[in-house]
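In structure tokens, one chain follows: the form predicted alone.
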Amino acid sequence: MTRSHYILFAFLACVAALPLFGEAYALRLGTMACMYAVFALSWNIVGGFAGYPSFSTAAFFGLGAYSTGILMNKGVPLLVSVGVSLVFCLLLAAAFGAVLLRLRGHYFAIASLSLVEVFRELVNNATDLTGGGMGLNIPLVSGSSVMSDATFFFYAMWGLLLITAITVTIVATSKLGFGLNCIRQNETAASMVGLNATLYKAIAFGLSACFVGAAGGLYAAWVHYIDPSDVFDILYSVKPIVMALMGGLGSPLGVVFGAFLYLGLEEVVWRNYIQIHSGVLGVLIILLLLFLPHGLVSLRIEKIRQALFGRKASHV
């Protein structure tokens, strides 16, 4: 492990103490930013190693708050119900990055953003089962108070970022993120001297996807109720890309930070200009881009070496 991971475990613990000072609306927050920053992590497996932009992230949160709801309405526990979603996106993502990863570049991306229309329409057209447009009802988790409602679904959520970034560290760390980081710089030269492309990308395309469908599930179980047109929100799939370039591609620390502070800006802006927040938002993500194009984890570095090197030159 490299001192970044150790420092994004520790900004993690910090976040876990949320519930000891917040209120009810901090909670919210802190879940919507663990939820924002397990979208982040896990597009970063297929778009920050492999070089893979992938707009599938809305198609398996959409698929993962569906699958549990359903399972929730059947009786089955809430942990259960997350951990058969997670397990169904693992190996329905895997079996279609082995066809779709066969694409590169834009085809790639319009192939993977084909996927959220194509589970909308199954999901608007099996009304039997998920409601249709009329969306689907999930059952509360508990009849508690509002309070112990709002820390429970903080450290569901915040657990499974833990899990998300544990996977994503050893991921970084082992011959598979290896393998994705030869794949993104040349994947005609790792397949000439034997590396299985095809295998490591379909890894990559599942693990991006399973945290995502159980962040889907604890999602559905938080609100309530889900309707199509929620859950497969395009912006889904396009917000992950935001935070990684936000806070620095292939950085497992700069995209947990860009998450945060992509949640910190929407909040912010939302609250000040709710007419044009959409607007003034782009702006914002746009100059941030602009005048910080390798993200938050490049200005950390480029703080250090003006710091080494300019004081250095300041001796000469």
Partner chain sequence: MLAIQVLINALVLGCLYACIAIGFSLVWGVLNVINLIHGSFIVLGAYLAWGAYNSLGLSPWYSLLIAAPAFFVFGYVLQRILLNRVITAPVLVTLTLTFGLDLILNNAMIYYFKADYRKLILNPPTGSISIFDVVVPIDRLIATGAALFLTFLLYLLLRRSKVGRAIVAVRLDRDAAVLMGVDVKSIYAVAFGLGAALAGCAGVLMALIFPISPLTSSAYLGKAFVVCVLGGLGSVSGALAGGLLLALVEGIGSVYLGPAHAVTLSFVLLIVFLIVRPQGLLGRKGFE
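The form predicted in complex with the partner chain is what I want next, because the block you gave corresponds to the form predicted alone; please supply it.
Here we give the lone chain, stripped of any partners or molecules.
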């Protein structure tokens, strides 16, 4: 555990106090923020630690949403369904990961992107099970007041975020995290010294998918209705990357801050520029990449001071 991990958990504890202050809108935002943070933390395992540009978040989000939805329609209680979705996504992603992560760079990016398309088409065409393009209705969980429902889902999502953060911290400080770091820096050399790269990558991919799948399950139960174009939206794959780039690749604290900040920006943009919101998002992405390529964590107090009050003479 480093200092940034302690800050991360302190921050999460503060977030848990939100229902004391907020009304339903604040709770909705809080739930979304926790969901985004789960995405960003999960993506970070494979994209930040292992350095593989994965675009498959949307694939497992949709899969988790659908498996939870189908189970709940069969009468299975919410938490059990979400748990089953989590395990299902873990195993499936580990199996896919063992194969797909043999590809590198652009090829892996495309293969993971196409996973989203394939899953969406499969769900779209399995009309008997999923309702196809008509979407799937999901039974209400409690039926009590709006406020208690909102509070319940906020804490469910927050709990998931906490579990994800704990897992990511364990991964970062364990042999697995060390191995993934080695893979990012030089995969060939890492396997030369006896690291089982395939196993490590498969575990990483599984871990990066399972919490996303569980978040999808909670999301499905929360909104009561899902359809393929909603939950398999490719933007769900891209947003975590933008969040991670915003906060700082590889740092769990950074990506969580990135996720919260991103949600804030998205909400402001949605409110004010509903017609051109994705264009504004695009401008934001470009500015970010050009001017802050290493994310917010790369901003040091010292650097800001230098930028404001003049720079010392550099070596050239």
